[in-house]
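Below sits a lone chain in structure tokens, taken as the form predicted alone.
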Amino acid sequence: MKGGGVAEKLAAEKQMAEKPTGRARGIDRVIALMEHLHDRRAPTRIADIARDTGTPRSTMYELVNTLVEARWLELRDGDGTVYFGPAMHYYGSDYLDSVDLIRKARVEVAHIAELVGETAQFCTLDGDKYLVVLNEPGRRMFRISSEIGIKVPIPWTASGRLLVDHMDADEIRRFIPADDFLLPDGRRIAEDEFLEDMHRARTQGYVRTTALVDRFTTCLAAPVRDPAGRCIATICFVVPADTTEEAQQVMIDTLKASAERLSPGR
């Protein structure tokens, strides 16, 4: 065979090779039927589905059908609408406690809510955005609390600024995008400050942030480090931005002692 003929072969094995076979698709279908069900967080016409993912519709019910057979999805009787279903339930209840870190925090997260009666979360970064893993409502009437599992702007959280307290100015820069300094109000967060915000955590261990998202509320938040030093997590309270100073420093105090137990090997 002559050079041109193998050098052609070659490239025609290559795009074979690269073109999504019809179960890859059929994975990638599923995967965005499920993200969709994800970020809407609540029960969602099929139709709907299928033009929101551009999906077919003959595609989707079939889709569908065959994950309410496995459980995984259920219809919801009389609207015709479908939603997660209890396998999903289970999984995700494996998996949490599967995760000694994540199995450890959850009875640290109701401990501290009950002891001090606020909202507490355990939070970590998914990519390069902060998300809630463990949320325990306090004891008030009107409780404050963020969405479990919404990936949320790193700049927005008080969280944010310890979990990428590993990094220079420079990594920060290039791992969080611009456009995540400029919060749902329209303010923007100028990058040094910040970065200021991000040391001064680091030197006190712990964080305070106020009027970010909410100009009614305050988050409190303690690093969990690996024996590294490096934050991989943390546990933190939301509270009314007027709770009182020195409640807020009883708070501060239970979140470093409940961070420092959920640190590995530290």
Second form
Protein chains: 2
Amino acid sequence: MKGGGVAEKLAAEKQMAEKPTGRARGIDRVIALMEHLHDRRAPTRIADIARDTGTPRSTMYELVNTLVEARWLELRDGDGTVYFGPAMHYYGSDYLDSVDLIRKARVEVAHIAELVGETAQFCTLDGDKYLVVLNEPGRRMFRISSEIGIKVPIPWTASGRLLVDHMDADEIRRFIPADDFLLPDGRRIAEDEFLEDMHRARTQGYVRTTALVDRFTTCLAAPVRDPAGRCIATICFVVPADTTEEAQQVMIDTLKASAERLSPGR
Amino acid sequence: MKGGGVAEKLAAEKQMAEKPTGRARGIDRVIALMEHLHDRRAPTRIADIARDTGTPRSTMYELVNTLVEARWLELRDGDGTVYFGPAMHYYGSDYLDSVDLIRKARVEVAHIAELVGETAQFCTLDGDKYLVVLNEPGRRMFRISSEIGIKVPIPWTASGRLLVDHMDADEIRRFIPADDFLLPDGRRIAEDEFLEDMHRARTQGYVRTTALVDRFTTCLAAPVRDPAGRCIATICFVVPADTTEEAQQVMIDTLKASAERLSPGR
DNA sequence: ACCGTTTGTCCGAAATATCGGACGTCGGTC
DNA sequence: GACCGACGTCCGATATTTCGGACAAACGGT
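Moving on from the form predicted alone, please list the structure of the form predicted in complex with another copy of the chain.
Expanding to the full complex; the earlier chain stays at the top.
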């Protein structure tokens, strides 16, 4: 995977920008380490992490030992790789339970995923990127690995069209980086097409996209709105593109009902 | 809450044991901070965390700022309290997805919780304590807060009777601290009673306990076994004690089927 | 069996992160 | 309006942690 190269470059830049000297605090090293594991999304050898984050090898070994002891990390497979440990799960669960909307969304997402049997998600914005917060795989396990916490350009997603629907054309142009309209396969999404999607979505109360980031996938999304009517999150299904129109209509109704229940102050 | 006093004492002891001097690495301070938040399980003021973990105030402010920037922590309520941030959720999800058994268990737990409408859990041992790894609240939201990652004495739980069922009486006496047979309300569980529960559980393939840690709660649990037949985890329901015997039988069958599907190598 | 590569540990030096304490603010109380 | 306690920031000194490099062991390809 060539992603490592990008991460490496970024880490090097960051290091340059923040600290002219190579020396850094342990805690900053640890943060870089965890972010790197999250980007790679796979057990990784300690020496590789050290290289890719620009951390001295001896320092990385020292830190990893400390973190393994605290169960923040786990040694995997006996082949010298490390990955996240159970403590992260405990702390993450505490976070989920502490945020009212997310706690409610968990119930909804689990419910509709089970009901319909397809993968359901709960998504928000993080800065100018789209983010999956909750992911409940459907029965068919259509997409295997979760993409929780991975930032994605807004135009690549159905939900993105809802999450910015309080902005006018100008605001959106300023808000979304121009490059984000470029799909992974090289196609470019026309801005007025995006705006049109957005307006239709607002009147219809849901949005559907097909073959956007993935040729065989359709996304259906409904908006969770705050009392002022602003879309603060979405709940959505990720389904095969050849799903019947009838089935999709059922899903849309399901999503609308769930989104309504999640919208605060109603 | 008097829990703070205990935590404080423990932190002080740990500090004494490890470092005669008050000085410590940032990473160790951070670990103590996160563990403290997990124990308290509530947004906490920075000064309180500093006091309870034995960390100098100025150091704690410095660290919290760093962690907030990394989204490991979040400032809450505008009243100067901090709690876990979204990054913990992302890393925790990566952990769940990386462990085969847990990934499968998530599907099962979600499925049976939805099917039956009651709270379902997936549990293991951590050292000589019982631990809830997954918790899916049922429709009635019987118990509100999750107890994920909280260690509980083995004898207090239904699952505990399964998780040690490969040991003989002597091994168990050595393994489980004597104090752990003392329930929160002061009653003591007789050892032979515990052993009897355990044997009955093994022949029946499930275990039921009522009013153990909580007067109005019944727990139903079934064992997940490795190819050697050893119980490596349990899947269970937490239900009101007045649930009809008929309904409980349905749940037991559900649990057994799920546990069987989760047992590796079949 | 040989040799180049990688892994994990250890050590001393010195750059620096932690610490203690002082300081200004803010809010509530008498 | 004066007092008190808590909050958050800032600063200089020094105890400590990071870092680089050396080393032995394990690995793996030829």
